[in-house]
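What follows is one chain in structure tokens, specifically the form predicted on its own.
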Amino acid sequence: MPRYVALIPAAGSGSRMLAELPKQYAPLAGRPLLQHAVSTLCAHPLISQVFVVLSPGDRHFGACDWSACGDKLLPLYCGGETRAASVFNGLLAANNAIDGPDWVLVHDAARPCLRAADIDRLIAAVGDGDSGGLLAVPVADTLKRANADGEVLQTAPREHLWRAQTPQMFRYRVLIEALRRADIAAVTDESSAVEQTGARPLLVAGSGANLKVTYPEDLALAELILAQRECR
């Protein structure tokens, strides 16, 4: 039976956070931001291995306490200049540990509020098909297209538009080949690379709580979400 493994690209600097530490190590609810996503994935019973792709010069990962993850967690110091390059390098580095039919769930290091239920829903919805799928939420806001001066050119219809989230889940052989053939610099997520092969990944309803921490104010919102869960 194909296995499920997770891969987290965590080699970026997070320049939009305007902080001394790389974004993935920003403190959140008493732990580094990265640790929240890693812990959720390591605790999931269907996921057999969690790979974290780090910058070759990363000096922060080893200073964190990862003992709760046991042997499930494996750091790979082969991150690239872009997210797509880090994912591709990580897939290559993990080649001996993953078979072609195995499923790879790629998750953002900066999405600390992922729930086990989100993972369950994604795995169940994608099933055995080879096109894979990703968590996403329908666009609810009115969208405006602007010119270079910030003036509205038109209101864009939002029907059938979704905001992509992670994890994004694809078979190892499908994802690594899609990234190998794609223009890495133009790939913003794994689904966009797979789409270029002609596949149609499945959009699986996610949760607005699965937010991506991009700016400093996002940390406060993520901490609130995590605190509310602790109270339940």
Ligand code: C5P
Contents of the next structure:
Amino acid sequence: MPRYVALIPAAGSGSRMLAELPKQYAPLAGRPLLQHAVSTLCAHPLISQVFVVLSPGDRHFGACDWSACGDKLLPLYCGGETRAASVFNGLLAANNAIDGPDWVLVHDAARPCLRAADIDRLIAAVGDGDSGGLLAVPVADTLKRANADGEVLQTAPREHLWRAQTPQMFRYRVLIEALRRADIAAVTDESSAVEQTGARPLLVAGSGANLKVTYPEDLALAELILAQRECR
Ligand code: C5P
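Coords for the form predicted in complex with cytidine-5'-monophosphate (C5P), given the form predicted on its own:
All chains and molecules follow, beginning with the one already shown.
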């Protein structure tokens, strides 16, 4: 039976956060940001291993308490110049631990509000084909196309438009081959690389609460979401 493993790119600098600590270590609800997604993925019964791709010079990971994750958690100090390069390097480094048909769930460290139910829904919907899939949310806002001066040129139809999230899950051999063939500097998510091979990954409706922390104000929103869950 193919296994499910998770791979978390966490080698970014998070410069848009305007903070001294890299974004993945920003404090959130009493823990480093990265620890939230790592804990959720390590606790999931279907996921057998969680690889975290870190920058080669990372000095923060070893200072965190990972004891609750047991031996499911494996740091790889091989992050690259871009997110896609970090994912590709991580997949190469984990080569001995993953078989071709195994599923790799790539999840951003910067999405701390992932829930086990999101993972369950993604895995169930993607099933056992070869195209893989990703969590995503249908676009709800009206979309405007602008010129360089910020003036509206056109209202763009939002029908069939989705915002891609993570996890994005693909078979190991499919993903590594897609990234090998792609122009890695132009890849913004795993799905875009796989799409270029002709596959049609499945969009699986996720939750807006699985937000990506990009700007300082996103941390406050993530904290509210996590606190509300604690209360339930
Ligand atoms: O910067 P952004 O929010 O798009 O990064 C998404 C994820 O990719 C983060 O978890 C970040 O740490 C990771 N990343 C990486 N290597 C890079 C750049 C970003 O692993 N060179």
